[in-house]
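The chain below stands alone and is given as structure tokens, in the form predicted on its own.
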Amino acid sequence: MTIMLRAVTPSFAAAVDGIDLSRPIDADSVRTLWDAINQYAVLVFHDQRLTDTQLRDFAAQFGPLEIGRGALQGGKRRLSLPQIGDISNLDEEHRIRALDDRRRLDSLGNRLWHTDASYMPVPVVLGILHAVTVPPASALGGGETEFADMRAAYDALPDKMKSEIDGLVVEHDIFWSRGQIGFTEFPPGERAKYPPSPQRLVRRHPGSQRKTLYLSAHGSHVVGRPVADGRLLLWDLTAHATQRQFVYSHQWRVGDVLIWDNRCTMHRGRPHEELQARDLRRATTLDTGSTLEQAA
């Protein structure tokens, strides 16, 4: 198996041939993606064709999966294996959900820039979303992932500015992410399993050895500082963190796969014809401490 890698630009984002991630990798395999997650921090592969069990399969060899808030909500759900989330717009009958369901409003929080599950104690490191089902092109958009580049946008900060931020903490709260598109009918007792939890603002990228921002629609406001100077800071180092020049726009097509590296990445989807299926399954590998624990 030879691997290729062909980069979107020198330092952010690749295109990977040569590897069907429906069949056993061996351990050079892994290596040689982990070097490249490391170097890119996206990873994309075009025409694979994997079941849930095998995307599950595949994403185990990068770490411990993650079993997210929507499976752990319990009732019936769509798919059958809990470490498969569902990213799509289609209820447990594969019905499309009417535009005012709300668990469809809840997911709409995805369009904001975010990092998966940093309202966790324990966040996330990998997140691996296969296209099942892509909705054609239409005036709302075809829901277009966007990545933005944690590491260079803290590199193009001015010195005063890392000083300045190096040492924070940032409170994350899904309840505020959510909030700020105005959904706030959670499951009774959903609060109270979900307690804000604090993230460095700043960390050392383990593999890279890069500094990076942890910014995400999560952070609700930096610890020790009032709300308002917290938010506003936050939200300034959003818009510089989203530039153009630090994002990578991704358009679907069935059998893509991606990988993206949530401790040096933000993301968010983009919109899409609602009343066309959209089904894209999604794995997510788990970290093994908080970030207060890692080195800065």
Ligand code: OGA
The other form holds:
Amino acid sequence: MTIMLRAVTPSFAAAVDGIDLSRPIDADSVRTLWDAINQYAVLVFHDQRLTDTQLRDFAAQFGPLEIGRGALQGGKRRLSLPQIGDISNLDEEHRIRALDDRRRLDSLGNRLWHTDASYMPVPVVLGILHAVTVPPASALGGGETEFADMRAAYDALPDKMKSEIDGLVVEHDIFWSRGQIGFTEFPPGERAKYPPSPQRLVRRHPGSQRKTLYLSAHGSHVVGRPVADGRLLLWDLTAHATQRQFVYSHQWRVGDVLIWDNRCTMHRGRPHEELQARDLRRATTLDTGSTLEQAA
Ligand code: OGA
Ligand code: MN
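Any chance you could show the form predicted in complex with the named molecule after that form predicted on its own?
Complete assembly follows, chain above in first position.
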């Protein structure tokens, strides 16, 4: 079969047909998918049924894989592969977590607009998320995941603002993003393990050569400026960048796989009926260098 793309908008998000992600794919197909990622930043695949091993092996064809905070925390885990992130509301026994469960509250940070792992000195590239169980639609929403195009958001800024922010460096901190939702119960030692990281506010995407905003709920303030000024600027830019014309909202079906490029998008989870299971599995590819080395 040949890979077919259906664009959701001319430059952001595309649905991909004609490929089975459970089997090894050839180098040409990997290149075709990279080209599509560089153009659309978000790819949607339907009707895939991947084991965690298949998801890991598919993702590994795009780069070395991250082992996330959840897997590094130790203790019993629901999922056995450390490269697979548990994006669910389920505990080790597959029971729905209580509303006050610490891991659940930590994961609610995903409801804020963010890009993954921007608090790490070398952040990540692709997020690859696979839907195993999807909650039913409810008055609160159906647990959609939304994506915002940071390249289009950058392009739409006034020229004066572009030159104002071009060289800025932002401090990203997981404790700042979790603090925004009142979550402070980190395990002992966690603070020391994840010190804040500086990241460029404007990056150039190496695959498309487009300039892009690099914003995230983890972004705390601008280095070298009073915290308040930087924070207010980041709030303004985030409000600009998440206007609906820049957003694709994905309604999950079981079997969906989504790939997004964390270097040029933000995403957030949406609410759902909390006592219904939602089970997504994520693999993430690592970048090779700090954003500070990447001149915009
Ligand atoms: C993630 C994430 C949001 C969601 O997996 O990185 O932020 O909708 N997920 O679960
Ligand atoms: Mn995320």
